[in-house]
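Just one chain follows, in the form predicted on its own, and it is written as structure tokens.
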Amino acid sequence: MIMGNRTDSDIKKLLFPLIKMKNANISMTIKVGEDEDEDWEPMGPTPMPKIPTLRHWDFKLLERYPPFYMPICDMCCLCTFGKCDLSKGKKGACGLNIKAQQARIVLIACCIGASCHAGHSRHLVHHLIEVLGRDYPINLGNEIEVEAPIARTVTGIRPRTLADLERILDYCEEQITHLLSAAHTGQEGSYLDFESKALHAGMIDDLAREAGDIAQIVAYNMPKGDEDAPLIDLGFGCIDKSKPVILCIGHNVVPGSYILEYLEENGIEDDVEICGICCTAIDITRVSEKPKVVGPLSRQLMFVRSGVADVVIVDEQCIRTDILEEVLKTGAVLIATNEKMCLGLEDVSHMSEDEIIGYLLRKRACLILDEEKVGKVAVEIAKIIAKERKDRKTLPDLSEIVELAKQCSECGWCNRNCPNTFKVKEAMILAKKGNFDGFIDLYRRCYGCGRCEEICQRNLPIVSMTTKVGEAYYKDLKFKMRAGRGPIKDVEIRSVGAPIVFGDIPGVVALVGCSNHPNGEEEVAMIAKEFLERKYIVVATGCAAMAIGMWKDKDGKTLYEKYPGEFKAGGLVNCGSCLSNCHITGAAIKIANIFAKVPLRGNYAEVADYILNKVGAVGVAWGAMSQKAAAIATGVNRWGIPVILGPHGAKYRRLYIGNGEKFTVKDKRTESLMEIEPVPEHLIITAENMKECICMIPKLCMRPNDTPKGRANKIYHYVDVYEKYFGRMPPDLEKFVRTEKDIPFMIKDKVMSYLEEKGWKPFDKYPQDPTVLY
């Protein structure tokens, strides 16, 4: 299980000094391989799988949800054969036809996100070995045993050390190059293989993350699945700017926890104000309730823009890469503090801490690889440029604002290359009348990419003519988060496994993805909002768990002040930052094998064959927008687990549909062959606005395991909300109603008269336990 180098060069070491000895009798044995304790369970037949080792249940996914393509262009212009067409059923110069491409440009955009995912979290275990040491333990606490059941049921292995997390890592990189090497000219050739390793890249994904997540939990002591997490700030208006502000970025808590130690150990934690924007920002209030949350990456350039941080502090994904401009146009300090984001910066990682101080105070911007560093330079550095920039203006004033808009020619490129075609010359129109109702629409709803202003022919600064409206319009811009609780417990698992199979808690709404959602945060918190009073379980994790922060009802509370945060129907769980989705997929391999006992290791085929037909859970990223997200989601669709994607997600290319017609399983209890309802009916799907969504949510929880009581449960909320959202009886409904127990008592009546104009007729009989492994 090590590797060869490795195990030659211990091998040596121990023969060396013994051959030496003369007539030494030599009796010893060689172990290869770390002790693998290999008690607690036998092992499966697919550990550590290669690329081919899974496909037959991929291709088992992919016959039941072929994939359906949207090329965004019909030529290929990755090697200098071309540009080759490939429209009308054309060939490239390398062979290669439009679907495969399509599916090639898939597979690349997942290895993107995957190795981002797994860089990160090599990252985070390499910097916490080198100062806890490879033996530290892994250590959840004693509510969880199955502490990493994604790396049990992918590799075999229970990691008990940091250095279990970095063999994990190993295997993650090497099956992301060779899978990247597959996208090379003149290598795979089939779209349904392309397609099989997109799957395999989401999956090591998926295992990447955990590592990661589990090595932040354990070394910086975060919550191990505590439901009562506290209630964290979140907001603009949170931010104390009478004190030097400290802005972190990214996904990388490294540089985060030694601003926070420098400060703690200083006693200057309360001079300072700390504060993030996307995964960093949840990650550092995992670590101390002290930061605040700013919001998701939409509020980037606004927040800085507004000028309120003194320090910015820059780590890894997710960061605008035109950061460093933007910082600097406010008279702030820049700093960069990982390998993958430079920004051709000088690297002053060898200077002492007061060198790089007097650096940046006469460069304003630099490179620090020496995260340790970071602490004291961020803290001294911000202190002394808060003072320097205490009356300096970075935003228009609102008589400003009118003189700008009166500039606006009208032309409308600005409407035309929104993203979502925002009516920013509207609001351009009004401003010049001293009305700001269109840019108070636009901040609440823009997610601040600034394409409006690149395109604007008058230069004129849109972003920042939001940010001030916004700024002085909206009063109220503080809110509750409930800081990531990372995994699920196993006992919470026991409580939910039985009702979540039989379909008695009618599913799982997973709420994750990035900000690039089609109107603004308030959907996300709409969506979860829906569910959670309708007693689904709701999990939310990054951007979304944010969005979701961002909206409050008439009594001024967030869904986090109303909602428990237990895994349980009602609930709304924050597990934390994008890596901590992986405890979202964890928990459903939990309940196949803490409820089913399911065996995990290196089990991936029957535990994914038990979540596709037995729990009811589907994933909805509402602002998909990163290779990340594609990464994620194809991890999950592995799993068996159905995705919905925002309007926007059809700019992935491709997505996983059934044909609506009935699937074939095989009765595990009964050995035969049968015909079911199509359930679940898509494995990755857009839903065009969010009534669209709220009402596929219901249908893609329905599994074929559903009990009578369980799928009636179900029905129930399909049905319901398909009358609310669109005013009548779902389209399809027939196609989900197996027998007249299905039908909900207190709405029999209604069905019964649809079913029957739609000419439905009942089962003869279903599954009592299906599987697809036949």
The other form holds:
Amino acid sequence: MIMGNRTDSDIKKLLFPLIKMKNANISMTIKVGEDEDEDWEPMGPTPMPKIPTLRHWDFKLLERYPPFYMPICDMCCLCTFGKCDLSKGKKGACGLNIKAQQARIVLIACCIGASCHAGHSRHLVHHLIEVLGRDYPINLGNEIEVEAPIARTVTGIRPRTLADLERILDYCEEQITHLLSAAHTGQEGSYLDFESKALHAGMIDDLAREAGDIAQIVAYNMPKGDEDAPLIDLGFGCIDKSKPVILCIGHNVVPGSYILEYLEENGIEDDVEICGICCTAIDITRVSEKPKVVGPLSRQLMFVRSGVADVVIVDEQCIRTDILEEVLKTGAVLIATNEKMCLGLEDVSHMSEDEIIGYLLRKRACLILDEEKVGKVAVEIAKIIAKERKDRKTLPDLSEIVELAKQCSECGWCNRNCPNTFKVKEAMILAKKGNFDGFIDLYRRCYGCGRCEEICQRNLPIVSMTTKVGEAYYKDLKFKMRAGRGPIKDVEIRSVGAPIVFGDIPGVVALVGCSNHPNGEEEVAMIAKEFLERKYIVVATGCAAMAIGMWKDKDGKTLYEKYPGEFKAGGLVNCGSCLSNCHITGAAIKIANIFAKVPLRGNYAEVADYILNKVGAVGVAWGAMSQKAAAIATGVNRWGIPVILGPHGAKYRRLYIGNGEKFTVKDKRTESLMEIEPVPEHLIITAENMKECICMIPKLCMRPNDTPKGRANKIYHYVDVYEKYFGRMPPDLEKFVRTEKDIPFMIKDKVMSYLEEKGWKPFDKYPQDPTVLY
Amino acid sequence: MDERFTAYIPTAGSNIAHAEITSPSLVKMMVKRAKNPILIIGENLEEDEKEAIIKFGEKFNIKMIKTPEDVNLVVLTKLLQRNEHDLALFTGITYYYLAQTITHLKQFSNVITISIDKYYQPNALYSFPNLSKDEYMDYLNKMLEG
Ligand code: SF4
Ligand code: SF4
Ligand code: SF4
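Alright, leaving the form predicted on its own aside, put up the form predicted together with its partner chain.
Following is the full complex, with the preceding chain placed first.
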């Protein structure tokens, strides 16, 4: 059985397959919904915060990490008063200045991201309620008692049933409406308040993701914090082309799960190949071990062009908007399944499955909004189409590539138009002579955006050429990644809580986000490797989790095979898709709650303050691209966790950077205010290259609460990576050494003489229990 | 031909004012006139280019900073915004990254920014035009003359 093949014996196991549950309302004995009065924890000060409720907290953060703006454009073109030139201190016709305008765009981006996740989660919850009923229980097993740390902290609700998730999403949607309306002309006028609203949107995004991921975990019996979640196949090379191939692209597991179910019910799991790109890929492997992950977003165009897929199913988010055109070119069939991406196709949901199959044979593409029907239609049409496309070639072969390259006029516009200025022209020049070295290198780095092709005056199919060379020269495009395990277990938190808070575990590094990498996927794996070897806890989700899997050591092992999936020092944890990012903040919140007994219920600021001061975690979104990534990062920031972006992240236009000066905190033990070293130094910042990113990570894992031993541990890694990558001591080390006890024993002489050179003086005192809430 | 290209980075060109093209002799003049210039050197230079740049810095006694080694570019930009330096020269930084970062100075400071890279950098106030490798070396050598 597809959905019941894992872990505990929850009731659902008895009730599947999903399809049979349709319309059958189950009533449970578990108490339903409305539990506000129930005394699981006294209600804190800020349940269901409105926009201004946490403003005081935001302003604390914004004072320490003032927004830093890099306008992409100094015009505002949002209303018909304008367009207005806002450059160099000018105001727009509505009175808006450039800082507020930048902050407004960030708010809009965060609202897009938050509504995207809220919309996705709403769709999931709505669908699952239809199938399983509102009373369907939320039970993540005995090892996860704090089932929804974000919901508990933000809303004060402890979700027990799908209906509770609905209530949480009602709240999210209400907030997004207010937030987005603040971006209208003639509303908010202060950049700081726009930022506070962006932070609020980020928090809503986090909450909406949690609701969605919990819903899919319980409904599809996805792994519930299982550190031994199966290793699944990843990469172009693992797809069995001899079978009919169905490719799912996007973020929504529902259509994919119906396909798996149909295959299982008919006992034909091994006759059809199911694979995916982006988060749907990860999420269907959380439902069953059978499907394969092609790779991250960056491999989308390449894989579609390769023509391996017979049927392409698109759901929502991060799908190429020209997917229809690209799929049809390969002779494959496209099925759109989501109201958010209809692609101009005819809605055939009312037809029977067989009618739809007939329709597809004639028209090659359609929109099916009844996802249940997608199961049979996709499988049956794939079988037919696969036969028809059997010998179809969609990529040029190597000799044709040479001929195509010979048409290149060497104008160089491809290089110029490539967002990364990759050397396409040089690859063409070599290929003219039958030398594919340029393309081989390009294949590793290129993220398949197609901009080079778009501008080429000779209409050369550059992405297809790159794909073919990749296919021909990278024989070993088969990797392993761990299926998304979902949340971190309470017992794991119990055992790492103290070492993280005191600094003995030097940090938690969360590699998340899209694949807008400056140099290809490998860098993400290299960052992960560096910190796994240093016994950090490395957590991953989404496209970054896939990128980590796409590197092997000399013995052909991926990092997922080399490192355990536990949330512990030296563990590599794949939580799952982008929705599962909530479990990373969730883990930080649980440290506050389970380890330090900070109450969660409606108690946002205190929890965030705890994380900011005590939980040494840093997010890295090396290829952050989308508005969702903007919302995720901003949400993470509101919890007090710093984020590093890749260089393209500068195009988000806004960072939160410390002033390089001392920070002020209150020591709760003595009730006195005091100046401390600037840790964590920034809240969101970009790094220009991988070396710089690696060197920033240990620094941004420092927290005021570190014990001398813990700080020494963190400083040791900071010095060590700096020496490794730049061959020198970190130029700002003196800022982070409080007393001699903070200096690691192994490198004491070296560090002392360096500090003396810098005129370093030890701190008289530092806080025992720091807080910024004063 | 290709060596002369500027990446087509929309973020670099969508502002109202674009950098004025400058020349080695004008750059030298501006440096001489500046009270407190600073030279920011990225990692993307070839050896001979880097050597010439450093010689130039030394000759004119300009404070030199390596990014990201000495400091993160954005953090540096934030420091520059305090107007302690009246002139900032940039070279060797990832093209689109500098293009984006430097807009901060354009909007929020009085620092005169000059790109002395071999690519035209519209978001600086002054920039060399797109140069081939040979032309660039020639420019750098001219900066060292006199
Ligand atoms: S919203 Fe304001 S700044 Fe923007 S175009 Fe309209 S008047 Fe101008
Ligand atoms: S497809 Fe690859 S080479 Fe072409 S513009 Fe995009 S990233 Fe550059
Ligand atoms: S744009 Fe086309 S013709 Fe021009 S160099 Fe690139 S591949 Fe050749």
